[in-house]
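As structure tokens, one chain now follows by itself in the form predicted on its own.
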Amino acid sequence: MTTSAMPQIKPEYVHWFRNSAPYINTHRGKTFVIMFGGEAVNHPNFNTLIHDFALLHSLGIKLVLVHGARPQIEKNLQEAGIVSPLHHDVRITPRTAMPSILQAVGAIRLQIEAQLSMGLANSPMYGSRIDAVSGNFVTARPYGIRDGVDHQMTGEVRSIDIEAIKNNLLHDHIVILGSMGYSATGEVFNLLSEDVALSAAVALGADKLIFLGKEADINDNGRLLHEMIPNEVDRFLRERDLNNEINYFLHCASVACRQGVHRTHIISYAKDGALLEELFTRDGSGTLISHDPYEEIRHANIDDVVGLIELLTPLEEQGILVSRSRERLEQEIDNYSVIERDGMILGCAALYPLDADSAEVACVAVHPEYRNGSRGADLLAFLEQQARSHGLHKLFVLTTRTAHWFVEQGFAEVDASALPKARQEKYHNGRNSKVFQKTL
């Protein structure tokens, strides 16, 4: 073969394959839960969905499936002529109901299987070698009467098999769970499948809770909200009237992560390839719920200096930075401040002290793809608080094109001669840059 008949490897698929390394590596051995409703199972990208459960699984992590099957029990019983109401979103589910229900449950899971065991050639499945488990792992109790309704077969979840699920994984089984439970005096039980992703979670101490969902775009005002904790969630959903799965996707995520969940996540089961997108790149493609926000403004350490440099290099090119070696950057370390994402120094800042009662902002700097939103006006905010524990009463910024900018964020310009002594001496330096102050 000569090399121009050589098929080409598109640059950005490397590119993206060297990036998603450190995920790989956060993600393997760690366990997720991943639920997803009937719906689901019904789409066209269901197959994809399918291999993408196998790559994760072939990384190395454990996965735990739970399945609804709303739209196929709803079939099953209008096939066989039996009514069963919703009251406020959950089943009634008479006995006479329960037959036409195991049997969409059944065969739900049986897909899953098949297609898990799936090995063609030419497919993302050939060579994988997936055994899935079932049982009895989850314990049910009845739901009982509810506003004066009784629910009858409709129960919730009341224990979860923690120790048969671990061994299971433990051996690289995938675990599948549906929506049912079952009682100690052998009777089952209808469940809500959020209801038992949310309870094996929190039982199992699962690294990941995923919702699978068919809109799983949250906008707040146009805007997809990437990340939120808790209290935030509690907020929107009491300023928002959200359909009905995405409020208790939401309500199962503040729960989770109040109790011992570290990161839920909430994607499109329609969109093809989502659920990689959300694992493996830095931004991902849909929602996260998570107990300590994503993105985070801290003190930075000697550890961030290499993430220092690749942030400023490019600036200081430009000479909109003035040069800083790696040696002073390490000397100065104390006083930056950095946002870190995922590992990744998104924007950094530095106060430095000038006397008694002043100290000058510097370095203020974010990365350009993530310059869209309040970061700087945020690594700002840091640096002023900053300075007001320290009893500094004034800021000053030295910038030769970012002038506008600091006007907006409360500055005004002033003479050079308003710098302390010891800093005018260090002004002329070629540069003629502009200086601006805050009163704190």
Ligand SMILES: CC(C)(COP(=O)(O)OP(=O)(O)OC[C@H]1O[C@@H](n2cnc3c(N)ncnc32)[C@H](O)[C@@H]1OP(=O)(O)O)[C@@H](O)C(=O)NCCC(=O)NCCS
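In this text, the rigid core denotes the largest set of C-alpha atoms whose superposition between the two forms falls within 1.5 Å. Being a predicted model, the structure only gives us computed values, none of them experimental. Positions refer to the first chain, counted from 1. Compared with the form predicted together with the named molecule:
With the core held fixed, Gln409 shows a CA shift of 2 Å or greater between these two forms.
Once the cores line up, the CA of Val361 ends up 2 angstroms or more apart between these two forms. For Phe36, the Cα coordinates differ by under 2 angstroms between these two forms after the core has been superposed.
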The other form holds:
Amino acid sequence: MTTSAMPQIKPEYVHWFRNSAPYINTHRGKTFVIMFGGEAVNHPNFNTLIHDFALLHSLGIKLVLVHGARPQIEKNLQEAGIVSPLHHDVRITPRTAMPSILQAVGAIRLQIEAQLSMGLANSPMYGSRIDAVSGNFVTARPYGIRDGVDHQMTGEVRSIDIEAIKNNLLHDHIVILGSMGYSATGEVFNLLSEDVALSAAVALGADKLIFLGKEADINDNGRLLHEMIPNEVDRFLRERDLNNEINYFLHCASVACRQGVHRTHIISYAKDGALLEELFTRDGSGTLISHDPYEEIRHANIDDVVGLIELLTPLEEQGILVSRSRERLEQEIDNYSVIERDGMILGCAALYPLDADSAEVACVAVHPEYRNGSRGADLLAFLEQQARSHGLHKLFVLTTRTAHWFVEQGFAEVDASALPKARQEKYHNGRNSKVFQKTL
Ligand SMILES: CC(C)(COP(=O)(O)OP(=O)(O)OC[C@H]1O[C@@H](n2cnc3c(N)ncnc32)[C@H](O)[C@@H]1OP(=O)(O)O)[C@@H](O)C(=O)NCCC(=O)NCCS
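Given the form predicted on its own, corresponding form predicted together with the named molecule:
Okay, now the whole complex, with that chain kicking things off.
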């Protein structure tokens, strides 16, 4: 008799899945606007990209796909012998070009719809039929005469029918937008798909705007730039001679960010799996443009004292925190941790060891303009980590006004007699605060 060996669990697979799970939860129910040009549609990776869209959809992400059609339009125009010149990189669209353009845009839309509808045979998403919808969601107006040049049927986005799009997303449909818009007078205009994507993301208040480009590696002398904030993008655009595609993506990303889209990603469709890597791994694969600053939680040092005083003085004046002199802050600076953004101290918290088993949390404060962003909770988690690493099992906090917040963070009220002896003596001379304890 033969016994078959137990199949081995592949640790890297389990590791990957465990690390991706938080992202799956974070993205569920969120709205992503994803834009790709006609070049992506012609690329061999496009089939797998469609499967990845289907996968995102199945994970509960609301998707709006915006496609371009530049190479397909150019081919059609060439075949029809129609000249459609560019002026400052903007196409001038003669009325005679419209049938060729409509044919190219329509064909791509049909192709995407067909690929999403065919049950995704031979793919990991086999059996997941998806309803894709398109419609007159984009209203356009003529780009008009600029520098004396009439752009004819070239248009720009005037408005987006948010209600209709949201309604479709709510019903689990993927919404497809092309580079076409309809005017109030019933005319059809040729639009830039990047503008459609940007306008849709801003109007919908999308959680993410994603640009899929060919050469999407944005680097600074060979170093891939994983994260940028809008000001850096603007500087980068001024200083670099970038290709048109990246140039436009970055410009749109910066505008989107300033108009309330939390995150814009620029990713390469030519790298198989780059979209999933960007969305479900910590390091990602492309460039993220967001307003999220490079905030850092770290141990405080003597240079932070001035920033701490600025943060704490108003709270001390209101009687929310006990007054601490500059000298005291300097002496005790090693007990403090801070959140810093671009040199500004946004929050702080201190940890004072009491005995071999416990420590006291004090002076938890977040700048009023930066509250409710879980910075307070993050600071507390940072202190808890420090306490654990010192083998401590109990945290105390004494507070007069912030009791509920600490309860929400897992603290429970205890009698002052629970404090270590030495701290009890000081307590009885103090502000009659309530005592809370958390077991680590
Ligand atoms: C308490 C404090 C540090 C929280 O910072 P934060 O970054 O806003 O904290 P989080 O984002 O993690 O938590 C915000 C939540 O706590 C709630 N909260 C804030 N202060 C609270 C208080 N005093 N009592 C009860 N809940 C409070 C907010 O309403 C918010 O609730 P929500 O989820 O319903 O929106 C900040 O409000 C602060 O600096 N307060 C003044 C200083 C202070 O009281 N320090 C504690 C003394 S040691």
